[in-house]
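There is one chain below, alone, in structure tokens, taken in the form predicted on its own.
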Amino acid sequence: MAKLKYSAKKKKKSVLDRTINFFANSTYHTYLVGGYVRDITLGIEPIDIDIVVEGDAIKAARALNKQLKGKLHVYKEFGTASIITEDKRVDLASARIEKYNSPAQLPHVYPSTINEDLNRRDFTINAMAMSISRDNFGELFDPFNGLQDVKNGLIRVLHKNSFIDDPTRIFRALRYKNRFSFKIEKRTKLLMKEAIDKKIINHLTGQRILNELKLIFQEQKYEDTVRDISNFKIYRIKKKDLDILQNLGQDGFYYYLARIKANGMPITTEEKKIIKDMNNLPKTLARLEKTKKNSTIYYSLCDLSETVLEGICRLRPGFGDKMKIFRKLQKVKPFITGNDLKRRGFPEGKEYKRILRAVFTQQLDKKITSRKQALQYLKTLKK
């Protein structure tokens, strides 16, 4: 315990001993909960503040924010409130029991202890707590082992219907085995097996199912969780296509989202258009590869999203003189318009699009060099 109370202590201007310092001189009941207990006594440095307030949590959140000065997020249907500063996020939750109704919906919350919210946390490691109250300061709480399970290195579940419930947690548990190099308990990977053999998952929405899948990329070893997913047979993937994928960094998370086939995802259209243009990458850089001409290099890129061109200078930095080729053919601008085929008598419609294509072709592989040329080259087609 002295070494939780020297942790909550140490920084004495950081947003996290304001808050402390904020609530153990208050009369508010309050914890430090998530992933704070679990980090420091892994000695990693805790990057989320999540309180639990034993009462009014977003009451509690505008009394702290006289005090910080973020920007307060209030969200009253779930008794939660989010203060953002320049360098941190605290979240405010008031301590909660959740039923749910049926497997993979969101649960009714109703209000509890400190004890009864942690009952309801994903796993052991989780599902501890430190008091910052002025009564009790320092004191931990951890009704499930959970502070043996970090030093252990296991992730383990509170219940046997924790993933029918949340399958979420399924997700979770291999993001946390391989951001700390944790095993899954036994019995916890029988039940997570159970759940996915059960095809839980599909229950979920797939803003959820996003939700999750977001974070995983977000994660210094993601290529390790996707594998993972793929060898428990929730979404599955070629050796091939996870070698590209760690090679792409994060901007992976869509070549992913490709070739899983991500239907039923809430996806923009700016992000449908990345997806698509990844899951064409293998030929884009099979065309590439084969290719020394201006127009290949050119209209192989030039339809592409930055994020995707990107991943081409990571998957083949050999190709660095052709993309340099691609950056100034970029700003080529065509000698001729429609304007020019309209003026010679062209017939509108379709074949505006091939023609003009037709003639920048040869001006990007500099077999025309000037305007007259082009006009000259259009005769040609027109006959």
Second form
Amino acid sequence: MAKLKYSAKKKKKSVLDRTINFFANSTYHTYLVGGYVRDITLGIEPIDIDIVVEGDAIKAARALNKQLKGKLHVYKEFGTASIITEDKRVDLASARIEKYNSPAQLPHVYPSTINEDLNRRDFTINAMAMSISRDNFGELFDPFNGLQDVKNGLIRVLHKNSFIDDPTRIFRALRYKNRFSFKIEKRTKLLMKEAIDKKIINHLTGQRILNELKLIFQEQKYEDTVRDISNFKIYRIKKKDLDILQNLGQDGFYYYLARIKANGMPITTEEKKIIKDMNNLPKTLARLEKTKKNSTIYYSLCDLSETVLEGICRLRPGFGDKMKIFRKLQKVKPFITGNDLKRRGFPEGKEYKRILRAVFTQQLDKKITSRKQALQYLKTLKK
Ligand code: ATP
Ligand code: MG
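Since we've got the form predicted on its own here, give me the form predicted in complex with adenosine-5'-triphosphate (ATP) too.
Whole complex next, starting from this chain.
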């Protein structure tokens, strides 16, 4: 039977060591799974520790956390728990079978053995498990030859309905492809195209799509995945937008959301504003390019969120001087206020805003340099 050495053997008392010791000395049937096994076979230090328990994962997590003394989060409805320590996250789940009754909907789940649990997974490279139980410690469970696919750099689904059952796997496949510079195996690619042609992604909730897109933008090679998503005709994106995204870094996520116009995603009011500003970004850049006028610089930028301002700096390092001017103008206090208008008998209402802006514009452009001049200027305006 194949055996895997676990990578952190030398690191004394790491979270991994303590986790493994705990389970190896207990009666639980427990396995390291998924991303953890994939990453150690690739020689990468895994970020999270994914554990499957044959039985009650929440109970096991409680017991383990008495040793780890991390922060325990229990998700009763999913039968899962997470322990967050200073440097690692340990995710525990009960081994389960998943039954999909309709496409793209969340499955019904039933308790199972580790082998059945591996059947529900997305790709062969994520469907391996290594026992950390007392009676078969170190035994590798690899029913789909995931090890072989890791070696050959292939993303392969476990069965032909995989993308229909759970279309988020389409995004996951592209994300792993680019993270590890793997290829999508030929048949898997065909199945993916078929699912995309059936517009299966439209069956996912906005929340689930948003989660996947967020994960993509957390990856180093997010722009390659965005290009793949476009090439697979999921969300088309133009070359010039890709160039912008490449330079925007991870905040490009909002520019991307603006460009793909994906509907129904649960986004906060603050995020909506960033998306709107990102949508106008090309126009803002064009306006800034042309102008040297203080007031145009100020009004082009004053309502934008910091995320978008940072984006502008990244996209146009040459605008450094204009950004400096803007930062100074942000501190300028208007010479006159609404109270001044009131005292001088201007009728209250919408006009106030226009008048105050007209005076402030003169001030920004240094055509008015004192409160006295501002009040004089007021006289030239109609009441
Ligand atoms: P990462 O390094 O991105 O965290 P991971 O493989 O650990 O990669 P997770 O999203 O943390 O990925 O999920 C853990 C495991 O759960 C995966 O390795 C996979 O086996 C399984 N899994 C996650 N999402 C799905 C899905 N949509 N369909 C089937 N299996 C999934
Ligand atoms: Mg993980």
